[in-house]
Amino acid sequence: MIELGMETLPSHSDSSSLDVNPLSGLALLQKGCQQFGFDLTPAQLAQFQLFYEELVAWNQRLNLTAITDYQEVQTKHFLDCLAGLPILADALCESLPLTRPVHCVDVGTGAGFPGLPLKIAMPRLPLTLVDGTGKKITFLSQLVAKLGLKEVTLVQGRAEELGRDNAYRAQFDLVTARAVAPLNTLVEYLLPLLRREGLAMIYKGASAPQEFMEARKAIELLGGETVRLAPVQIPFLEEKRFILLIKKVKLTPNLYPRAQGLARKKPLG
C-alpha cells in the first residue's frame, strides 16, 4: 500500500520563474500566526519559504494547486490550514504551540494540506500523510526530505481501504481532511482511523453549516460526537471558513467503511 514513486525533483534554480515578492517575505503569515495566537521561528518561517518554492516549481507539471501566487499560498493554504490550531488546543486544553505528541493522519493530503503545515508549525506531531496519487506522494516525499522533517510516514492509498486495515483503523489521535469530500462522506473515511477519544478536524467552506445537518446521522453512526462547528477568520481573507471537530467516542461498526465508492454513491443518513 506504501508506494514511494521515483521522480526527479524539478529544478526552480531560477527564482524569475517563482511569484516570490523579497520585499515582503512571509509577512501575512507571520501576522496572521499571531492572531492565531503563536509566533513563528525563524527556522520555521524558512519551512514554509521552502515549501512554497518547492509547491510552485513541482506545480508546473503536476497541477497540485491553482494558487500559486506568494500572498495566496500564505493566506489559503498556509493559514488556512494553521487556522485549525487554537480551535484544536482548545478542546485538548493545551495552549500553542501544542507540545503533546497528538499522532495524526492526513487523508486525501494532495500537495500535503494541511498536514504539513500543521507538522512545521508543530513539530512534535507524529504525522502519516495520506494519498491516493502517486506522484503526489513522490512530491511529498522529496519535500518532506528538503524540508527536514521528522516522523512523517507517507502512505499512497485510498481512505476506504485503510479504515479496513489494522495497522491503521483505531490507530491516530488526530485525523484531518480538507477540501476532500462533502461531510456525510467524507465521516466514513475520517472516523474508522480514530482511537476511542481521537478527534476529526475537519476544514469546511460556506457550506460547512448545511453539510452538518446532512451528516449528523452518519456521524453517529460511525460512533463520533460533534464538539464543535466553529466559524474561523482567517487572517487577510474574507472567506467563510468553517472548522468541525468531531470527537470519537465509540467503536465504529466493522461494516464501516464500505467497500471503494459506496461512501460517495450512497452516503450514510
Given for the second form:
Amino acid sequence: MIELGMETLPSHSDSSSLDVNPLSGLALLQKGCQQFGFDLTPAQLAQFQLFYEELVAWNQRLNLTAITDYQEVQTKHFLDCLAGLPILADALCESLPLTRPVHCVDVGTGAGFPGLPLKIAMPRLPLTLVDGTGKKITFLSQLVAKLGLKEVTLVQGRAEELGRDNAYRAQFDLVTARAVAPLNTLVEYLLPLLRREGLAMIYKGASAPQEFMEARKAIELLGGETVRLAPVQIPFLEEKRFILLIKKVKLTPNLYPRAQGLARKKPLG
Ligand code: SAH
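What I would like now is the form predicted in complex with S-adenosyl-L-homocysteine, since the data block earlier showed the form predicted alone; can you produce it?
First the chain shown before, then all remaining chains and molecules of the complex.
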C-alpha cells in the first residue's frame, strides 16, 4: 500500500481566459450546478477546466476514460458526480455548499470520480482517494497538486485490504463509489471503511433497483441500513441514474471484508 499526503500549493490557470460562452461546457457545468442548488466560483470553474485538460492530456497515455468530448466530460463526469451533493446535503440536514468537514474516502476512484468533483465543489471535505492501479494514482497525484487541493490523501491499494487495516477500517464519515463493482460485491468493499452513523453514497445506472434487491442481505450483514435509492436526473442528459445511500448503523463484523477476493468471487447474500 502506498500513501501520498498532498499539501501542495495552487498553480491555477488564469481564470480570465475561461471560456464561458453560453454553449460552452463550463456554462453547462454552472447551469447544472444551479439546478442542484449551488453556484461554482470562477476559481472552481477554472479548476474544472484544468481537470478536463489534464484528463484529456493524460488519457492519450493512460486510458483513463472513454469520455473525452468537452461537453460530455462536463455532463457525464462532472455533473454526474456533483449530483450526489443535494442528496448528501439532504441526508445530513445541511444546505449547499457543505461546510462541515465530512471525512470522505472514494473507493476505485480511477481518474478521480466522484471524489475530485466533490472536493472541488466542497474544498473543506478531507478526501482520501483509493485505487488499486498505480498509474491512476500517479495521474491523480500530479492532478491534485496542479489543482492546488489541500487535505487530499492518495492510496494505492485494494479496498478489501484497506477494510482489514485499522488505519482505514471504520475511519470515515462518507464513502463514495461509481462504476467499481456490482452492488453486492461493492458493499463489502465500502461498509467496513465507515464509522458508525457514516454514509455510503453509491452511484449506479439503470440496473440499480435490480442490484439493490440482490444486495439487501449483504447490506444488513455488513451493518448497513438503506436510507434511500434516489433516481437522479443529470442536467442535459437523458439516461436514467440512481444514487443509493446506506447508513452504517452497526459495526461491521470482523469477518468482513473476506480475504482472497471472496467479495467479488462469492458475493454475500
Ligand atoms: N470511479 C471511477 C473509475 C471507475 S473504473 C469512475 O467512475 O470513473 C473502476 C476503478 O476501480 C478502476 O480504476 C480500478 O482500478 C478500481 N478498482 C476496482 N476494484 C477495486 C478494488 N477492489 N480496490 C481498489 N480499486 C479498485
